[in-house]
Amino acid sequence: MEIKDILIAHNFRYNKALGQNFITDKNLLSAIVGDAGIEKKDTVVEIGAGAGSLTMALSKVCKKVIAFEVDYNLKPILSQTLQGLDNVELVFADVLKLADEQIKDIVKGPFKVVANLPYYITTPLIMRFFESSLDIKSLTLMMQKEVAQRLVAKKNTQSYGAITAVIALQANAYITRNIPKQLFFPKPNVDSALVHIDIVGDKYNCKDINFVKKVIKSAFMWRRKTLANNLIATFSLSRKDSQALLENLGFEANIRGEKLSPEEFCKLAFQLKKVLKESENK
């Protein structure tokens, strides 16, 4: 029985607020699993089980799938579509509301994330994982095409932002394929793209990654403001110290955040920490 038929048989009503657009194309499902680089030894965390089509495809090639879902109305459908799959664990919970320790208790070890994400949680979910202590090896995420382009953008472009730089500190992100909206059910209003993110660790030897992330968020807090003004607002720097900091690094005094690469943000954070420490000792 096809997924669409099962949904119709259960008289399932799609929840627009949850961004429910399910994948039913078997070729696309296989492609997602392939692009994710899933192996037999892997534990996969799926965010948003939906009707279970991607869950089923993942279960065929990995050790275990732990699928999180927030819509209890999908429970009878998932009971049918996932019936007999011994390596699938279904968890009705919102990952965004779970603490790291709760997720660790459920997953028990390193894992890869694969998800057909509701568009509205894409950025919060990625930031949540990148700010966590979880042992994530990679993320392969279906998302709105425009958001995907933002994740892989280069500095000094309109699409380049805080999330781009934060990801690039610890990972390599690239779009593996563009997906037309016709391959979803029901059909969304926009096209999608699949993004694969390999977690590789501290690429630029930044030492204090969390502080670098704070500096990056500050740089893009008010995008139209200069970097100096954003640093003044976030770290209570004097204008003199803020401008001297940038000039000592070879940046123009009126430079904006989008002009800096992730590696340059690391250098900025390292020097900023020194300035803040000197201020404390005065």
Second form
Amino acid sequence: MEIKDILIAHNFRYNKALGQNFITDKNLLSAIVGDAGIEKKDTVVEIGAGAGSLTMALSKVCKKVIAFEVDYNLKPILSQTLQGLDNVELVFADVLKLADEQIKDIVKGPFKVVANLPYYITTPLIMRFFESSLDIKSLTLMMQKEVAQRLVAKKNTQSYGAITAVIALQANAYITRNIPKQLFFPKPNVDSALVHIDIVGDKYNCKDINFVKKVIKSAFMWRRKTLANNLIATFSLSRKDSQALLENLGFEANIRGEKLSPEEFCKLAFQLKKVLKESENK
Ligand code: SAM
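Moving from the form predicted alone to the form predicted together with S-adenosylmethionine (SAM):
The complete assembly is shown below, putting the previous chain first.
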């Protein structure tokens, strides 16, 4: 029985609030699995199993799929679609509410994330994972096209934001394909894109990555404000110290955050830490 027929047979009512736009197109499912670069030795975490179409495609090519789903109404459908797949573990939980330790207990070891995400959790989920201690190798995520463009944006463009720079500190992100809305059921209002994020580690040798992330978040906190003003607000710096810090790094005193590359944020964070230490010792 096809997945669409199973959903009809169960009289399933799609929950818009949970971003339920399913994929049943077999070519698209194999394209996602291919772009994710999944190998036989991999453990894959899927966020949002839905009716299980992507779960099934993943289970054929990897060691284990752990699929999280928040909607209990999908339980009888998933029991049918995933029946007999002994390398699939279904976990009914809101993945955003689980602590790192809970996820580690379930997943045990390194993993790759593959998901056709509910659009409203894309940014919180990526931020959550990039701030976690989880051993994630890569993320291959279906998302709204505009958000995808944000993830791969270059500095000094409108799309460039905190999430772009945070990802770029430790990973390389690519849009692997654009997907028209017709390939989802029910059809969403927006077009989508598939993004592959390959986590490669501390690319710019930032060392204290968490501090650099704090600096990046501060820089984009109020986009219209200058970087110096944002740093003053977040780190209780004096105006003199904030402007001197930027000028010593070769930036104009009134530069905005979006003009800095991820690598430049690293340098800024390194110097800022020194300034904060000095003012502590005064
Ligand atoms: N993977 C399926 C597919 O491609 O057809 C379903 C994708 S659908 C866009 C997103 C799924 O994520 C829905 O089934 C929804 O119920 C589930 N979901 C929404 N929020 C979630 C959360 N916080 N944690 C886990 N699953 C969630």
